[in-house]
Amino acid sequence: MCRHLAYLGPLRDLATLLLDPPHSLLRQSYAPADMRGGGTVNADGFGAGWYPDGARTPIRYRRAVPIWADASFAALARAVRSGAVLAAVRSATVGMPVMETACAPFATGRWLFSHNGVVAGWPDSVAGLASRLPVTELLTLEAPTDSALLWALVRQRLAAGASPGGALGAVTAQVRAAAPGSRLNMLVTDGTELAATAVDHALVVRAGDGGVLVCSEPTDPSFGWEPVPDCHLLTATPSAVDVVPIPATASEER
């Protein structure tokens, strides 16, 4: 398993977000809550995107190192103030690479994505739908794992002109068919709206001063924090959530 977080709301810089709350994603690295049997740390790589105050195009910093290791990144989170962010800490899936273009978040264009989960069966489960993809997106992943492929699938519905919570939905639909048992977290956002799927793990959210919060866990003790029901879609601004079942079946909704 995997622990992620992404925010949208007033300008915070980035130790705000990710380093500095009691029960940070930070801490989540080494001290995570509820990994549901799916190892015990994540450690194996982390990754940071944000939006620059008025862009539309998002700036990633991964490494594949734990997030407590890497001074450089404590340095510059306190530097970088942003008003949209996601961000993951990585435990691999046994027989998965190591490496820093495995960590999320994945980016295409103004998108960020994150998976944290595993499709079960690997990868044989989703040879099928990986086989309806364009040979040259198969060509290019950035790595060969679940989560790359999953970003894949999600791009090339976004790419079609779906919105962000009918891109992850479908793809939640298509993936627990093939997959069963399939834990299906992810996030996506272009900066301005974002959307997550709650599978088979943890996923809260909380929302007010005029900003949106979803995390694996939560990161303060703070009232305010709501569970995101399993096998359900939550799509937000800064200014609205809304929370829906994930579809039996994939939808062509764009």
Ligand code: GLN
Second form
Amino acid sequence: MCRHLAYLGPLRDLATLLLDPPHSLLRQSYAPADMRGGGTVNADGFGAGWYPDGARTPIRYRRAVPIWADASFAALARAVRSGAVLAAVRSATVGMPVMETACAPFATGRWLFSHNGVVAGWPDSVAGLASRLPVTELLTLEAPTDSALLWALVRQRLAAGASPGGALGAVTAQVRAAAPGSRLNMLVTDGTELAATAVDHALVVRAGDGGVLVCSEPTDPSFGWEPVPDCHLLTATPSAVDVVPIPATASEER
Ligand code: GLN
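Go ahead and give the structure of the form predicted in complex with glutamine, now that the form predicted on its own is out.
The next block holds the full complex; its first chain is the one shown before.
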């Protein structure tokens, strides 16, 4: 399954966050440690989104090639500094296309979103859920993938006023009810706060020094990483982290 990462905190350049650590996202693209049977490498594209200092709307860079094969990104990543970043490397689920617009982060307005995992029984299992979305949402999905549909479901709740944690928790419960056995590690941020789910997939968090880093796998062997338990929702700002169980049923909580 794909690997993803989100960071909120003091300004850092993208290379020190994504490329330089001993078990960076770059390394996790060809030598991930904890895929739990969901693929072997993450070579079907990658993406990074970041909020320029003081900006509310993110900039996004995505490619449908392995992150190690994009020589331009390494140079760009060294030149870009940000205090809010969401990035991912992709292992396409069998049957889903390899294309730039299927790579996370998905973006709308001030939001960035990523999904690690798979919707079980795709697409039939969630056809009912999808049919409740406005037709325009379905016609403008960025890619014919489970992750793009999850983003449409999450962003509809965000647009209706849900908090990031409320939106992820509710969509997780809905999708697990419709498609049991789904793997649903999702990440969403607006650059000031983030929310992440751990559902049948690895997720760790490290907080300190005025920042928070949430990743599929620890990026270095230092202390301070905390595993996020399965079926839990993490919400965080640069200075606070909260982890709670995900309710079994969808709520309209905001
Ligand atoms: N199912 C999603 C996709 O194909 C995510 C894949 C993954 O987590 N490996 O893009």
